[in-house]
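In the block that follows, a single chain appears as structure tokens, in the form predicted on its own.
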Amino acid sequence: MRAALHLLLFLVFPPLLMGVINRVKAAFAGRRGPPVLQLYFDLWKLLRKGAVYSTTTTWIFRAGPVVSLAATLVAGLLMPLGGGLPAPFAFPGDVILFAYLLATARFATVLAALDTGSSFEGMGASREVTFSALAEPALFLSIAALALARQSISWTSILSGQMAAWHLFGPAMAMLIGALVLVALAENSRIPFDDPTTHLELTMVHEVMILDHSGPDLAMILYGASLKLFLLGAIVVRLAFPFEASVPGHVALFVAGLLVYAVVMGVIESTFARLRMDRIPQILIAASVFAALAVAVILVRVNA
């Protein structure tokens, strides 16, 4: 029932997030926007027509969004959903492969994009790449502090339970929350990293990688996305909410607070401009440091 569950939740819950940004963002700006389920009619209609291909595109273009999209969706089956939806698959050190399934998602999509021979499209994602470099480290670290305070590597045992983290790690818990919604933005192309509503060819990055994909394989990417968004969403919320609760009361907090992240999201959209491209690794360099920082408060409190 636990397992049925959480795919539910993990399957039908994402599109949703990306409703309420748009939402938000449209509130700020004095409009009423679209509605919080155009993302679900949107790849519905994707779905349903047809994909066009280059004729200097090879399988690997074809290829580039079922992959990421099966790693991604692999990658949710070793997260747990709050605290009263264990993973479906867990086992020590699945936080290692957990961050590699989402660096294979992300290596797809590069190499579909160089694989249409056009040098827009190369450069964003030599641009992606970069900023994804620079992201790593943040969520490595991240996952690094986690597993010491939690002593664990597995993702199950991290984000399940009781969790003692704030009277004990909790000036580095705040960091790690800092450290960690700096990465989500940057890893799903969010203002202020990138624009994803953006048609400036000198500004694009990951909307410039997606140009030439069209029906079912841009529902892929687009769905894809929305989970990324999803699974670095529960990181966050289970480390600002973690309390134990029967099931029902686990879910109820675990959805409140990813609503609640995605309106955070809409507000930093809506308050902060894009950054210039020389001063994005400085803020991805930040959340690196942040996240060391709270591995060093986490060591120094575990060896007390």
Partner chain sequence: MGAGVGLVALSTGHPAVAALGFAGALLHVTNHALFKSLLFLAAGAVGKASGTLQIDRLGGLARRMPRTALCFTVGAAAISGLPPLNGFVSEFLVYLALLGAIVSLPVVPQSAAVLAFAVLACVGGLASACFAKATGAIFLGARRSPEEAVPQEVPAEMQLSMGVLAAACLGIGLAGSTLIAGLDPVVRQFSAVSLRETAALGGLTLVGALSAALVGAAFAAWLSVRWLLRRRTVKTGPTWVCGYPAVQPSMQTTASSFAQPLILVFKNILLPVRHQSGSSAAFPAALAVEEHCPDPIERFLLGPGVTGGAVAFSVARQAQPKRVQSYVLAIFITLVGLLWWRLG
Second form
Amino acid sequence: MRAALHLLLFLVFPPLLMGVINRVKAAFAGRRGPPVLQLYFDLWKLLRKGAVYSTTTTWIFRAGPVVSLAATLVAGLLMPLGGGLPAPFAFPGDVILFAYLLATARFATVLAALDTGSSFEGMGASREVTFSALAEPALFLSIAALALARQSISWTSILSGQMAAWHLFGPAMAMLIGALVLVALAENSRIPFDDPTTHLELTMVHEVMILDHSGPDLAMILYGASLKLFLLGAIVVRLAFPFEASVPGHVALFVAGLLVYAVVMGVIESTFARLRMDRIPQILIAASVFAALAVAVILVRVNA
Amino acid sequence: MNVSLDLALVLVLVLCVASVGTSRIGAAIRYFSFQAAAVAMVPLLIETRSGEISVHAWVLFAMTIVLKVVGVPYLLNRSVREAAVRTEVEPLIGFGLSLAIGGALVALSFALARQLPLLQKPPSDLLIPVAFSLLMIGLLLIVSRSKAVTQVVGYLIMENGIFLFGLLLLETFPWLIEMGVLLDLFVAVFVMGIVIFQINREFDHIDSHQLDSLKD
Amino acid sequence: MGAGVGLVALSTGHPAVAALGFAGALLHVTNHALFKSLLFLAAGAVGKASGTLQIDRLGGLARRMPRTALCFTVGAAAISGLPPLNGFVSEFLVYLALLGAIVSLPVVPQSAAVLAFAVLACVGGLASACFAKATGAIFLGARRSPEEAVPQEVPAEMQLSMGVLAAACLGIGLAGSTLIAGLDPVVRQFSAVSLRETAALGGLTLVGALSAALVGAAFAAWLSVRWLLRRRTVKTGPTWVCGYPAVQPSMQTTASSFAQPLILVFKNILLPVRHQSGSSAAFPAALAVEEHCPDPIERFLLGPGVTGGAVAFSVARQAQPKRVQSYVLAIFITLVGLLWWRLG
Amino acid sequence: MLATLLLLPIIAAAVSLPLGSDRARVLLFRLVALAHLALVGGIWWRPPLPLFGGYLALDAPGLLVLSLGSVLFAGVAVYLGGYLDRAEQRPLRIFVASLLLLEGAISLVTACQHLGLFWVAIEISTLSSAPLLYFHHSGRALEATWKYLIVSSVGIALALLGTVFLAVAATDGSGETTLWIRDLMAGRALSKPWLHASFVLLLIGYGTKMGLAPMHAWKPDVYGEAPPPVAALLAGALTSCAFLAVMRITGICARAGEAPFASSLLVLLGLVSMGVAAVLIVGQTDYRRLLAYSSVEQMGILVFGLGFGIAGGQGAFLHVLNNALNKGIMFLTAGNVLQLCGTSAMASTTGLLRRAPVTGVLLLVGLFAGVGLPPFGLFISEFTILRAALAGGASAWPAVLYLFFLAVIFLGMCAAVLPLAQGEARAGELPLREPLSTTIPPAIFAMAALVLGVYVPPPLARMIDAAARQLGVAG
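Next up, the form predicted in complex with its partner chain. The previous block was the form predicted on its own.
Now the complete complex, all chains and molecules, led by this one.
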């Protein structure tokens, strides 16, 4: 029963996050902004539309969105949502599979972008690949830190169960959350790293890769992006709110946490401007350093 | 203490150092023959346990006299005359320096000899150090002289040193080995004589200094 | 790296981690043989079909050579260690070993394992970047080479060989726990613990299952898109390049431009060499910029080392003595030296 | 059986002098060499009785070196005919006589059980090899002979001194001493300082005969100027006899409990030789001088092997066999190259594989065998020595240096020989005629090297173990 609830929450909830973020940004800009359920309407609309495929594209272009959505879905099966809902599949080392599934999704999107043959999509793809290559160490170092702190290498046992981590590794947890937030911002192409709303070719990273997609393909990509945001958010939320409660309590706590996460994301997006392209690697390396420091602190604590 | 033996050994040492100091090939050959004569005396002077000089010692004495005192110098002088070479020797290192090194080598030989204790008392305490210094100075001569004949003289002096060492085992050793030494010495010098003769026919002088065309 | 972790774990007495490390290393050797040969065969096919191996003159081959493109993409994904394929399985084992080392080894190897863990992640990212570039520049986009050299698909037997290798890559990716039976006897020679007791057993089975799930989900999504579009109008048109009309193939992102941001990030490690010619006037008649990254290790480490050694050796050879006196001098010095050293 | 073996060559030498034509002399030499080989075969089958009151008897190491010597002589004998036809005509009277004398001397060396007699035999072999060098009567040959004579005589003199020192070391309370190998090996009480001094002198004396660095300087000149078949004999057989000497004194030292002292010197000289060879091989331009330095390196490896007790000894003995075969291949092929292209300077001769395919192939086989690539015997022996070095040695540094030098030599040799075999033949050079008699012997040696690399026949293996046990401390 809990697995069914997990799947339901995982499949339905994410587009709402996007809506909340856009709504917060609109509030900051003094306008009403699109309704919170806007993304659901878009998805519904796109799924019923036709598609336009460029002459230069091959089957890889069509496979791109499909593979990336599938990979993100399977990744979701590994992630426990909050304390109460353990992941349907949990085994030692699923942290690695989770990260590499996201990598597969990215690989598929990049190939699809290159297939169109437009220089903009190529540029976006090369930037995406560069930033992700730098973000991966930060993500993996955080995983290492968590593995060290919780003496286990599976998401479910790391994130669910007694999260007595705070008082033991207080500062390290704070740095970890900082690093993970930065990684989430980079992976989901939010403001400081990339501008999801812009259409100016020179500045886009993730947006430009999906320029040429249309109809159901575009729907899949948007849905996949929201799933990814949701997953990375789940990690951050569980670390940020490590309180104990009964199963329904956990679920409520998790949903509230996610909403807060979305609001925070919106606040960040509206108070920051997009960084210059050569500044972004420095920020990502900073994230890795944060994670490395967290590992160092935990190492000292564990061995002390 | 066998005074006459020590005297002979000292004579040998002095002649050997003198041959390092000389600049004329003729003189070097003469010093060598005197030295060989002194060396020939040594087996006679060593008192054997049985008191009298064994036949073996006499044979050795005769062989050394015939070969080293007469035979070899004659051969060398013939080569020198035939090659009509300037008699004096230009060593690769100056005479003063070679004498100094010679002295140092003698000192080294005495030091090394001290390291080699003998189970029963040797015929004379000087025997080992002198033999060592003969060996060292013979090598020094080969290394520091450029004339082929002087090198052969150096080789012969070294051979004398080894002969002296051989005498340590005078009684117990089968004389076959002593004979072997003399025979080989003779053959070696004979072949070198031929080669020197060929050299001057080939290079119209016997300065092995020029023999350095083989290189990488 | 796997073998390294294995050896370190053996020395600190953690056979389980060692078993994982060696299993990962050994499996990666087999996997590497598969996907590397697959990539080379595909490269050969490209060379045969298009006549050139210059990446900047290829492009858009997927249209004419779909099956070779498929095999190359599978190979590229496998070598980058992406889930459904075999590259991931062996890297997964190495990661397990590293994580095991992080969790249980004493502090010094622990921190080394953390460093290795991060580096392996970064390398994974870079590998997928490199092979995305290769696949994109060669097979995708529009053809950059002139019209007359129209590449044709390679004959069937070449495709068959590539296909078999690609299938093998996918097969091992999905094999999951059956791999343990193969690996276990070998690993037992290295470490006392059998693979079954380690985390690998659970891990591999589920990795296999989830890879299968991934392939299934992808297929399902493909069907659903096809089903959704069956009644819709599917038009084709030129690529939407924000409305720019005159799009030429040469405007595409070439391999070097794709890699340019990465080179910028690792600028002071790769030390790219840049040749610039042409006048710097406002409107230069002709301007040419060419940049490439020769292998820094070879340029700064091996190159000077070898030439330096050769020069030193030849100097030594010239300084060789040539006169017989110096030969005997050598003997003399050795004699005095050894006697003095051993007796003095 | 042993008496005929030893006297045959010496009598033949005497008979060959008054013979009429050179052709008859060469035929006589071939017959004697093949008969000698047959006799050695017989000896392998049924070990001979000691001779001359125990002075001459064949023990394991002696038999090994004897057999490799006679194999080399047989090969060179067959090769000589073809070689002399094309070399410029010179009177062969002294040449063949000294060749036979050399074979007799080598047989004598391997049979000696008394160190004094051993020294005399080595002396005879040196003197008999001197005229062989001077076969071409050119200025350069003369210089080589002169240098060989001076350096060898100094070496031999030091060896004699060492033998005397050993005798002094062996004198017991009552003044009795002995130079019988049997007694010395039986753990007789030897005075330590004299034994040390004698080992140093013997090692330097016989090391000069072997061509160990730093006493190696004569080798490139001698092997560079001597006619290739003679160089093959010198490099294969004569150095092996000197190795036999070094092996015997190491055995004596081991039995007297001085193994660490001996092995430290052996390893030192071994590494120095390999180092010097490595430095001088890179960038070498003359093919025969290259082979000379390779021979210095092989001697270094042999002595290095001896420094590690029984295990190292096994590797060393296998190595001495392989080295002899390998030097046979390379020098005889060098002879072919020399006669085909007129010069052994590698710069001017390229593309041999095309112009003279058989010689080209032999060149490559010789190179790969010499450098120690797997299918050939040298790899096995070098590997055994490496294992012994790693197991026995206190620190791993000697083994590390050993491998480093092998690598550098591999680079140097390949860089030098490969262009010789593979480069394009210059335009207009027509393929060359390769007479059968000059290509069969190296080919046979190559086959033997390959066989030894793959399978060591049991009698040979037993013989090597027996020989290596002499290096051990006990029994």
